[in-house]
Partner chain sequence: MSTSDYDPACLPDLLPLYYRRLFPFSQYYRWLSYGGVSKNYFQNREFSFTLKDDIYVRYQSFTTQNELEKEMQKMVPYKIDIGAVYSHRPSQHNAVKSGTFQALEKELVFDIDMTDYDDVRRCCSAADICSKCWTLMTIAIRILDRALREDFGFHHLLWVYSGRRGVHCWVCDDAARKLSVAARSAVAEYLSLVKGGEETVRKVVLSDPIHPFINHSLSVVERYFQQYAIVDQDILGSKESVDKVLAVFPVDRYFFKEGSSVSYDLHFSCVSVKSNSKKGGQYFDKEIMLQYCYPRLDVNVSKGVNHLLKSPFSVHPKTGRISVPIDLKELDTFDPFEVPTISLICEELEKPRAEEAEEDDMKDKENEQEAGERRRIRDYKRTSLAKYVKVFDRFLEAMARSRKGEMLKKSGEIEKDSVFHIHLILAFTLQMD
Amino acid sequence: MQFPGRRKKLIGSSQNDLYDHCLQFYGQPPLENISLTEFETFAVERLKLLKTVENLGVSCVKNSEQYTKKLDAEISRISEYEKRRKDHISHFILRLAYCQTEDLRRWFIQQEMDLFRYRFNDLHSKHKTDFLHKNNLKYETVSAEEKKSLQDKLIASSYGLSGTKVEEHDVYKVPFQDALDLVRTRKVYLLAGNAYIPHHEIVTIVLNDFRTRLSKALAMTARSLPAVQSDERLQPLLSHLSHAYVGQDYSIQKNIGKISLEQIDALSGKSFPLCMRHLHKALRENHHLRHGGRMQYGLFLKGIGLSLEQALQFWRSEFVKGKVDADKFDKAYAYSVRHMFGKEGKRTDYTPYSCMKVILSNPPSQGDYHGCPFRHSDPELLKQKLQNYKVSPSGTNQILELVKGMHYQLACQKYFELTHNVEDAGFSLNHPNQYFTESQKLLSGGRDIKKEVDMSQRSQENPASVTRPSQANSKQIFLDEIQELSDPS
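Please render the chain's structure by itself; use the form predicted alone.
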């Protein structure tokens, strides 16, 4: 898909002009061509960064020393130009993936805002002023003479401001209607229709502007998305990105057969995440699971070490306790078990579901037990379940607060900490099999006796595995397609 007229207009622009500042509002889409490999790599790296931002935003106080230090470690140590280019392109790629639903848009805006806040606060005073001017934010800095004359009033009206800080740091003069949040909370001094914003509060004003721009851009992209989804090069990649798993690979089994069937009941109580514990309990009580539950739980068991023979024995022994005899199981259900292990059909060796896949795809209906309890359960039922599993009232309230804020994976991580009696899990939870692995490490004193984790990093929903068009047709992605979706004209 190409847009010749627009492409001709954009080629004259300078890439150096586009990246002349280390921070931007992402108002101008990328101007160049990139390969499919770069498209995938940039998107996954951006997604990893936003996941880290989300986890740190809950586990640490935002903008604290610990928060900043951990986020610093995630910022790539590449050349400044290349860093800015990758930041720019990856943002627009994820716009395409995360504009599709209200939940995805809300998540994307929140993480991008937190990342923007961190980067803006990290700027030197001169670079902040340059950024404001570059983006036509007419917030003038107050002169030293005016600051001196208003010093007492600025200190009295602004929280955390001292005489020394007034002298050393910039104060911005902003039309009061642009600072209504700060006016409402009485954090600024008002004079002649202007709000005097201390240096540490100007980010609030800029963030509001950033949120407004990004929200409008996502809505506009969503309306135009069918145009880009018709491109066979892009559609498979974008459809996977919104629930892509970017952690360790749990599909490669080095420990097949190391888990015995007799261990499963005990392991479910101490090392299974709540979703798998719920499925195991339902299977034992009902002696049956529907297809969604069998897939989610069966692939999890495969990931922790059950062999094909063990899996067939496990499911057969449970189903025959109910309304399914052995002959019916072999005819109606054994095929699907072998299919999970890549022994039937198109012989795909299926991967255990990640948290994002469980949360975002195939929600359970009545009579189903699959899905994420933190996402799909009624809060009262979830509360009862947590109480039954001996989670303390204060711990239950912490989990329910995270659920209320739609931080489902962090709620599961808190469940891990509470059921294992640790203050900090020490990892960011992204996968049910990761939960099991970390639990076994902890319970065995740090020695991983149940699972040898392959440390290779690749996405469960790896777009690279999607069948692609010929190399001649797919070598380049024209980023002016994104320009067409992002430009209101």
Second form
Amino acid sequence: MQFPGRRKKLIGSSQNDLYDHCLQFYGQPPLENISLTEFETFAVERLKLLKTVENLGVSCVKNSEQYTKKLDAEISRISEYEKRRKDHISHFILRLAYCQTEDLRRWFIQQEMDLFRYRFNDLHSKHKTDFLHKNNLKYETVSAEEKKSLQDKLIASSYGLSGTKVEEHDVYKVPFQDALDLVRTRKVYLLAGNAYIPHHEIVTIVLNDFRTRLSKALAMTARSLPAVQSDERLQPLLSHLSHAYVGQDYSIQKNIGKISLEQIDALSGKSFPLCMRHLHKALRENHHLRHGGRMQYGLFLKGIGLSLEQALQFWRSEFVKGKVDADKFDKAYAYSVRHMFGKEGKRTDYTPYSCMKVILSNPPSQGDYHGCPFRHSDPELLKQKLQNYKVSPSGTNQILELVKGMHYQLACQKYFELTHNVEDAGFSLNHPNQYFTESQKLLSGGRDIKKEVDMSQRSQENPASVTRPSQANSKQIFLDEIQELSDPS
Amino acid sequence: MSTSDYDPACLPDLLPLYYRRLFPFSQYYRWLSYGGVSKNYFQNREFSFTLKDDIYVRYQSFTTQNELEKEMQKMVPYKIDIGAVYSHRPSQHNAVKSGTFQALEKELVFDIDMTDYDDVRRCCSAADICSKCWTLMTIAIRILDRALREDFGFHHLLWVYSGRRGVHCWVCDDAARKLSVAARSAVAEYLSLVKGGEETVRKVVLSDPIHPFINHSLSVVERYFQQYAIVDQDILGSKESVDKVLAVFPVDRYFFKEGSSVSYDLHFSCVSVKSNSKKGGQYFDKEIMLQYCYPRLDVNVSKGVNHLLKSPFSVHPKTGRISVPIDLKELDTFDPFEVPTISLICEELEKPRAEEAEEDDMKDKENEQEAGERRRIRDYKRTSLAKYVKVFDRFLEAMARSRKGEMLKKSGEIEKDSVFHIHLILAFTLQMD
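The structure above corresponds to the form predicted alone; please provide the structure of the form predicted together with the partner chain.
Whole complex next, starting from this chain.
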């Protein structure tokens, strides 16, 4: 994407043409001048929106009533034109910040897609068709005869489809590769490699298009990025934006070697989140863990401060008690431990998994002990386990309620509160290592009061800059906001 | 006896013989070259070898069939895995600028492992298998083969016995090899019905409406269920095992009718199910059948483009069995215990040869180069490996025919395209004037 040499100012009459639809495919970059302040504010607001989309995606079923209502509430009421203009500009700004690495791109595409899906589903049917026309999206439809012959199968595979709907509305036929979300959840009829998509699910095909275009665009943006980054005004802002998303990832090891192996058993009961406690117990009992478990637990241990030597000793001593002899361990498993610490292969220093990652990716199957117990265990078994760990019946019920509502991280937070005997955890849980750190902080004598004093001092010092932002101060505000976005507490 | 007693200690002696005289190199090369349509497809393919003493080497690649043969005969791998086709020759991956060496294509693969069924089989556990639980593999193959062909439109599937306790499927269609990670994972998820680990008791949950794929799969399971589960696995044979079956549902929702006998029939008619909640209960018999029989895939094996999987025709070091292709036309009679071991086929090789064989030897003396290959072809034909290589041959033939069909179609299209281009150029030049 190139920031254009010629910069046209928007004139009154063309206002209506430019933003005549509330939704767009972001095919054309904005061509106007904006101030640095607008640049910053637009970007931050969109980032906040995308983070909200992300959080809602974990705590609610996507596209459920609850999800839609909550997302509605987040989107503020300003003039329609302004909204659309902001949407256009902020999207492109964030492209600059999020095109640089595979991880950033993947995150950005995922949230933008979820946002787009929510907004597309919100449109009236007529506006949906308008959108398709405007963007030249034509999809292959199924003939009336074929529809008739497949009618029963279509009804049995697609949600909310009836005989009349099949007759009256179009059914689209696309290669299954273009409807992966529907294939993955088995919500579509497949025949000979094609997915048969009823009209009301057309959003899936549109989304696929959206993803492909955005992915290509980000790749192109990355190539033109050096030119943009050379602008000193923009460079610090862009790099802060992309770090805001990543936040604390516990990849930089603090306290290396401060934990001794003998402490781990005790720590697992006191300061480990339930998932890690579960993995540790399984490891001690079976003297083995499968790959998924080794990764999740091994990286967690790295995050709490185990050194590579300690980790090797820990895993070897446990596996050797089982069916693996020391030689086999050194040949087969030691490699993967070293790999976790970035000492093998492409030497990536792997980061411990966040709650989001544990909950959403790689669900456990037979013989696995990884995953999030609040998400992946049967409620009955979870209840038993909590009882075994001496959680009170009322506490257990509270946790189970949260699990029912799919608030897995909140359930874990509640578990923290109950096991540490505090009313309020005082933090918003999104990482197992965060659980550990907070637990250790609590157990070693009280919260950090210093931070609260700092905050109040800061707000006293800058009342003037809030009322009339000059460029330097507005940058300060911007950076503060970014700071807040990255520090969940 | 089809399993000449196999002793892993003999492997160092048997393997060289196997690689010199029995391994079907020309078919193997033919397979992995895929008709030479893509340049360097074979050259950029990663192989990994496990050598003696568990030494594992990755990023092996070869430029020709001859080089593959020579290297395998030299290194004598105990295990051979096939990986992806990369952007560059894997053996030179260190010389490539970091980030540019990437896995581009690979067959879509599935790995069904009997240990994943341990919670539902009573006859064996872990690495053991027997004729009673082998039916699970038959069911798995039928269900997945149908779905991959009819739902996903794939045509070229190679099913292979892993050599010990499972089967692999290699989907070799062009479209399959080009699938992205997301697509592979979506296909694997679509095919997954049994979900949950140690912590999940009820692993299959069905709700209305039932997708046609599930119905197809159920009809396969139902065909085998009576014999497999009720008779062979005897899942209703004792109160304890019935309890286990029905543990999937909360206790207060089932009870036994008075005076019911020990042998229960397929539809659990002696068990009354109180289904007073909206959720579940109406399909519990289907769910139980699926939980006991439906294929359990490891999604991670299918997801990765660069995932390495055991190669067909490699030897399983623990059992000595060759990883042979399975003929789906004879699926119901396939017996893993009849699959030849390396010791058996090496022994068969040593048997005295017929007269025609000696004539062929004379011809060979005249042309040394082809002699090696011809001899090898004659050699495996004299062993139990022959019928499996035939299955492989048929598979390769089908792919070759299909490629030919594609090429004819494409050349028809290209002609049309070039005519169009000429028109365009003419129009443009006319305009310029």
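Rigid core (definition): largest C-alpha set, two forms, superposition within 1.5 Å. Positions refer to the first chain, counted from 1. Keep in mind it's a predicted model, so treat the numbers as computed, not measured.
**Student:** Determine, after fitting the two forms on their core, whether A425 shows a C-alpha shift of 2 Å or more between these two forms.
**Tutor:** No, shifts by less than 2 Å.
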